[in-house]
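Take a look at this single chain, the form predicted alone, given in structure tokens.
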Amino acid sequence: MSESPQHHGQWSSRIAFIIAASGSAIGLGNIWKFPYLLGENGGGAFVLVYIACVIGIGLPIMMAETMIGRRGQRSPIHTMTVLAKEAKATPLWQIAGWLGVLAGFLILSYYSVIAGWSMAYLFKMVGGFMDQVGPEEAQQVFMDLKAAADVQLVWHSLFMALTTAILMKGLTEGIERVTRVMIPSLFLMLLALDVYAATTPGFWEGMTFLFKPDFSKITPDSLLIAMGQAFFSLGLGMGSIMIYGAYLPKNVSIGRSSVIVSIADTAVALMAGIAIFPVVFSNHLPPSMGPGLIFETLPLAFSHMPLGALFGSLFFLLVFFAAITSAIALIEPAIAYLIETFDYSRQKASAIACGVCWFLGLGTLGSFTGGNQWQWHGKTFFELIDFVTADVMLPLGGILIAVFAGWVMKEKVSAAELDLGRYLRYWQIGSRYIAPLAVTLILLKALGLF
């Protein structure tokens, strides 16, 4: 383990951290998952519940994870070891670091396959392959893509190669430079898509669906789904925010930066909804299409609209940008650990971590194409990895982070790191009570125990 707390470098500025952390948080969960969850759970009322969950659950844990990272200034595993020793607590707290590193690594192994779909659809939209398709054809295109192991392998490999190339460049020349370009571009593309949506005949119907609350449609399950989405959307519990916090200069406010990142993440989710639902309603399509919303419904909708090919291409470029900025954050904790533990160069550590991740992704490819008949308790390789990470490792990691920051770390340490002044008490209430209880409910729900 490196003895130097600045072994990996630092962000060049507060803005650099905010942009990179926003890139970590903003991903397929905002653009792919949030719109279809909203569609399945009643629209506007779900938005209000989701925002309340971001404030009450997501924000306290984000501050806690960033604070832990900056205090330790190492990879999550070594950071938790160092801080547990500082707090005179059991070294078993390093389990929280291991959960984050392994969860991010495993998630990227299948995330890259789904990100590859966005690259494939970008190619299809630009090439005119989706022009004037019908509902059955749009569905068949998506089914054919998932059944084609060779095609998916190409896009999965290309996505992982791009991710590796960025990471090999390092913190400033790689991660920071790419996110400085991609995240502002992402917002501009979303804004252009929102303006385009405002010209469609289904715009007001889409806005009513998005923002008119109907609390009769909010069920206990909807509340748990909103809580889970608020937690997962911010990229918490997977080591990404912790490692980005490790690169954060001491003079940067964790509280203000976390608030800005949370606002940016929520804004992207809402802007994605504004872009998507008017297009859906304009084509008289159901808004609750589930995961197929952006890969079946939207290509169909764009193909029948003026300038649809142009804006459809813009949409899938946006999805790709969101995916790759999240991907580099998912694997960075593992790379940092390899550098610290084995004294590897960044290039070697990046190649090893991303190479193993690419290999694991072949199991997900087999799960979609039927080439992998292995199942465990009725779950394919992809379903098992998704369950273990999203339903078990991330919530458990989030609970441990909140409890460690709120109860184990000395109050004078957290007060000095967070610099929240009179607002420290609110953070303590969130990290000590609200967030752990809420994430425990998410975990129990996922395990079928609640």
Second form
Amino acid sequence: MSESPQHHGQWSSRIAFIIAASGSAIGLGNIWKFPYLLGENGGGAFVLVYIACVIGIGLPIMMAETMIGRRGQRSPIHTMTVLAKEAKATPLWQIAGWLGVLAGFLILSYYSVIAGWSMAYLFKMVGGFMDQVGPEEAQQVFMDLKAAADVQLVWHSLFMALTTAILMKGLTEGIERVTRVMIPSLFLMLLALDVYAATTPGFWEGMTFLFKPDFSKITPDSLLIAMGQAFFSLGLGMGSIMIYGAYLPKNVSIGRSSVIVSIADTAVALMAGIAIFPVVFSNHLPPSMGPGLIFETLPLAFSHMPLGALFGSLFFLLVFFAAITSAIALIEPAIAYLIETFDYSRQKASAIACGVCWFLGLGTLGSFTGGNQWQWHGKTFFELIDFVTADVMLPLGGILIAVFAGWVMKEKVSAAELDLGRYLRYWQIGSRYIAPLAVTLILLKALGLF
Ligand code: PHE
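And the form predicted together with phenylalanine, for comparison with the form predicted alone?
Okay, now the whole complex, with that chain kicking things off.
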């Protein structure tokens, strides 16, 4: 293992870190999943619960994970090993790092297939192939895409190739340069889409749907859904923010940066809802369609609206930007590990890690293209990977990180790294008690244990 903490380089500035970390957080989870969950779980009431989860659970874990990363200065696996040694704790803590690296591989393998769909739709929108389609045609286009292994293979491969190319360029020339352009333009595009949504007839219906609290719809289930979503959306529990923290200069405030990233992530989720639902309601479409929502309903809606092709193209470009800036964060822990352990060049490590993801993605692709009837306990390959990562590995990683930072690391060390002043107490309450307890509940629930 590398003993050299400066192996990988550093972010060029505080802003570079904040933008890259926002890129990791803002992803497919914000754009289709959040609005849809919100619609099903009480609208405005769900928003309040979600925000409470971000503040009470997400924020302390994000600070803990970033802090662990910066203290360790290495890939999550080696960081956990080194810090466990520093705290005179068992080396088994490296399991938290392994979990993260593995989860990153698994998530990216299917993330890339779905991101490929957004590229396919961008292509369809720009090419005018979705002009004036009817409801059945729009549904058919989506079904055809999901059935066409060859078409999906092309987009999945292209998405992975682009991800690899960015990662090969390294920290400043690759990740920083791409996120610096994509994340601000993502905000601007979303803003443009929000303004556009405000001109549609369904705007107020959409806003009511999104923001009018109906507390009777809040159930124990929806509380857990909000917690799980906060976790996935902030990109916690799997080493992404840990490795980004490892590249963070010592003089940057972890507390302030984490607050900014959490606000940005939540803002994008809400802005996506504001862009999507008015368009859905203006066209009298059903709001809660899950994964199909943005692919089946939106193209249909855009195809019948003034300037719809333009805004529809913008929308799918936005989804693509959100996905690729998360993809690079998902696989970076594995790349750093390969570089440290085998002394590979960044190019070689990126090619190997992304190649493995590409290969695993073929399983997801197969599970969409009807031909594959392989199932395990009633779950397709995609559903299985989604379940194991989002519902089991991330929460488990999150608990380990919160407990390690809150209980195992010496208080002197964590207090010095975090430099939170009088807010330190709040962080400690969050990472010692609230986060581990709350996330344990998510985990038990996911495993059907209560
Ligand atoms: N946060 C990303 C999203 O919302 C997904 C992600 C998870 C990225 C974990 C990095 C780490 O889509």
